[in-house]
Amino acid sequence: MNIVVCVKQVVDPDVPTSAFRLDDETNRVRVAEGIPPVINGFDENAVEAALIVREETGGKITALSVGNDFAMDVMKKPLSMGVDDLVLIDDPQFFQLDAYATVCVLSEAIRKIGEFDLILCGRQASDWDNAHVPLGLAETLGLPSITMAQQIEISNSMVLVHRVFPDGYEKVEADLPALVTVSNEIGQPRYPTLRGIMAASRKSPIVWTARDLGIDPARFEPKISVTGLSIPPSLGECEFIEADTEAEAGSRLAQRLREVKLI
């Protein structure tokens, strides 16, 4: 079983909004210096799913990422978790790619990697939360796609996925090769072991550029235009409920919540 896992370097979602700066001219986010990026959380779940599948079926896992200015200590985390190879598509032209261009680059990289049985992606990225890339990638490569996986099973050249729903799950089956997006319900990603960290430190990623992939730069032209970007204002009102007893306070609180239609 040859598995490709797509991972993305993103701004740490736990960074306080005070550390963000918006460039009104370019509609881009600038993060204060000294705050390292992280791998997208759902992508770590996808790595965990790949490791679970490999434990059951054997095979090889290749982690794949596109961008530029990678933080190598961050991007080597999949290797320290147990992934076999890491491929970075690193080129200055890949700064701030939109979803369409990202799909173009990833699809060419996967074709260059060669034979694969399963592509795993996080359900969405924490920076833009669009979830466009996995579905676009499946369409470009002509693959069946199943989203929101909380469990993945491989049997007889088929993939069986338990998809997440608010009130349960459904089972969906597809022929391999296929693309599956993974949700955090798959389980907590494993922590890298000391042996894994040491092995990752000795292993160099495979680095390709746009030229290595033979991609026409015209394909990087954005199809999505960001016309405005802003940080939502944090607004809140606090109302105190006064009463002589706890029971009276509870009654008045319930009454007030009904008045404002919160209950």
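Small disclaimer: the values here were computed from a predicted structure and weren't measured. In this text, the rigid core denotes the largest set of C-alpha atoms whose superposition between the two forms falls within 1.5 Å. Numbering follows the first chain given and starts at 1. What changes on going to the form predicted together with its partner chain:
Taking 2 Å as the criterion, D12 does not count as shifted between these two forms: its C-alpha moves by less than this amount when the rigid core is aligned. Annotation for T26: C-alpha shift of 2 angstroms or more between these two forms, rigid core superposed.
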Contents of the next structure:
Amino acid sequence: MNIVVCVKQVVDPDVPTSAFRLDDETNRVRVAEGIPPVINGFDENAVEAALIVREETGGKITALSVGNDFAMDVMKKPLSMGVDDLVLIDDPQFFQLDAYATVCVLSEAIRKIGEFDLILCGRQASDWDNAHVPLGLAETLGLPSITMAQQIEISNSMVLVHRVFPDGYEKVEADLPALVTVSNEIGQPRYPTLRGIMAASRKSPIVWTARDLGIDPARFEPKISVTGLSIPPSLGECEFIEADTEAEAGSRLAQRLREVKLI
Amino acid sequence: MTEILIVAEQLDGGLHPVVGELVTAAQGLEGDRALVVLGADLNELSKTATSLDVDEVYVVEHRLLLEQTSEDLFVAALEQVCRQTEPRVVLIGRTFLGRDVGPRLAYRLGVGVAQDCIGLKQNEDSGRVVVTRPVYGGNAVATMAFGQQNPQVVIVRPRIYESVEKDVSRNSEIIPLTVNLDSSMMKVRHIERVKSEVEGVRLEDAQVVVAGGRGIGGPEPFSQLSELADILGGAVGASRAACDAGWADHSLQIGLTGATITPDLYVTVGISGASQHMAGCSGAKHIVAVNKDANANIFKEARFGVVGDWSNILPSFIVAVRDLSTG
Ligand SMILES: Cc1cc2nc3c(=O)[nH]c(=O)nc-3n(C[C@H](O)[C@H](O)[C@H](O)COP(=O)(O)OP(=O)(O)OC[C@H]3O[C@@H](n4cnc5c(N)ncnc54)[C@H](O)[C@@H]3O)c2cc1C
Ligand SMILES: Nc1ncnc2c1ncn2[C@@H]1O[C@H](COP(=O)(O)O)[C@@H](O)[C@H]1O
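Next block, the form predicted together with its partner chain, ref. the form predicted on its own:
Whole complex next, starting from this chain.
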């Protein structure tokens, strides 16, 4: 089994809004100096899924990322979790790569990596919340695509997936090679072990540029482009219910809700 | 000529509620509107479709579309419809099906797509569609403009637009279209759907929702939340933290990657109000928050708040609510 896991470096989604800065010139979000980026949470779930599959089937896992300005200690996390190789497609011209161009670069990189049976992605990236790069990738590579996996099994050259469904789950299957996106319901990503971290520190990622893939980023024409970015105002004028004791505050809240006819 | 093609997804044999909302969204754009209905035995459904404010209803009947379960066939059929009718804009609801079908269609046609839009309009000079969509988990809102290719595929968040009124006297023209599908296009095979046992009112339809987060500390307090929900005739929800911890079924998750709710009253207990959570409840008319941290983000969005430990507040709240509701 050869597995490729696509991981993206993103702004830490847990930073408080107060640390958010909008860059009007580039229409990007920046965070206050000193806050490191993270690997997209669902992509760590995808790495975990890959490791679970490999435990069953054996084989090799390659983590793949497209971007620029990589924080190397952050990007090495999949290695310390146990993936075999890390491929970074790093090019200064990839600053502001849109989803379409990302799909194009990822598909070329996957072709260059070579034989694969399974591509795993996160269900969506927490920066632009597009949830469409994996679907585009599957269309481009002509693969079956299955989204939102909460469980993945491999047998007889087929992948069997339980997909998160609004009120339960759905069982589907497809022949390999296939692309599957992973949701957090698959379970917590494992913590890197000390041994994993040591091993990762000795490994260097394979770094390719656009040119190594025979791609000219200047040729990418955006199909859709960001023209503005703003922070939505918060609505609330919260009325705080106060009382001598917390228990009393509870009953007052009920009375207040009755007064305004909410209950 | 079709200018705006609206995908009429089905739900339980009828039209999905989002379809009426998409028609409203389309009214804000210039050009003729057409609905496309796909399936088998579509007589009833296409008649319903003609009562919406559209100029045409395209009916795509194929026996392979009977079950409406194969996304692969749905995408293949829509691709053919787009090639035949050459729309300028395609509108799809961001449903479980739509959020996958939309991007797949766009990449197949080699055109742009905007996911999860909460607003759309037409740029007066260029005539191109400009959308607004929440990004960064709802921490920011982006406006995005389509480039030159058609169709511009716009996936619209449900429950943002009011649905258009049905008018049975309208009688839009019904136009059958033929598509070529065969079972080899079905790369993903559906085996079954397993429903989780959730009692009571559906979260999405509830007028009152009571939800718990990490702050409630375990699975047991959810029974108190259910008790409250029962008294108020509402549904129970949860934050992702509570679902990930296994205290609540994941189908109860409210937020960006969970359910979108639009109740009159939304009571949160021990939920911090992260933007990704708020993304699922921004349509709630009144938010009430119980949280021990006066600086929690939830109070920025709440109408009423109590600062304190929920375990002291909730019991007396429940008692008082019961008294007030029965008295
Ligand atoms: C891409 C992405 C998608 C996401 N999608 C969703 C989603 O759909 N839905 C969702 O909910 N989250 C989602 N999240 C997670 C989100 O960012 C938050 O991490 C999550 O909502 C936090 O849940 P919480 O409020 O229960 O927990 P916390 O943020 O830990 O908050 C717990 C709160 O409880 C309060 N508290 C603690 N003890 C008590 C007590 N005794 N009495 C009263 N109050 C108490 C605390 O003050 C705190 O405010 C997503 C994140 C990402 C990155
Ligand atoms: N630049 C990138 N490099 C590697 N993988 C990516 C990149 N962008 C998106 N992906 C993958 O596609 C998934 C969905 O991203 P998106 O469509 O941007 O929401 C992510 O969770 C990643 O697995």
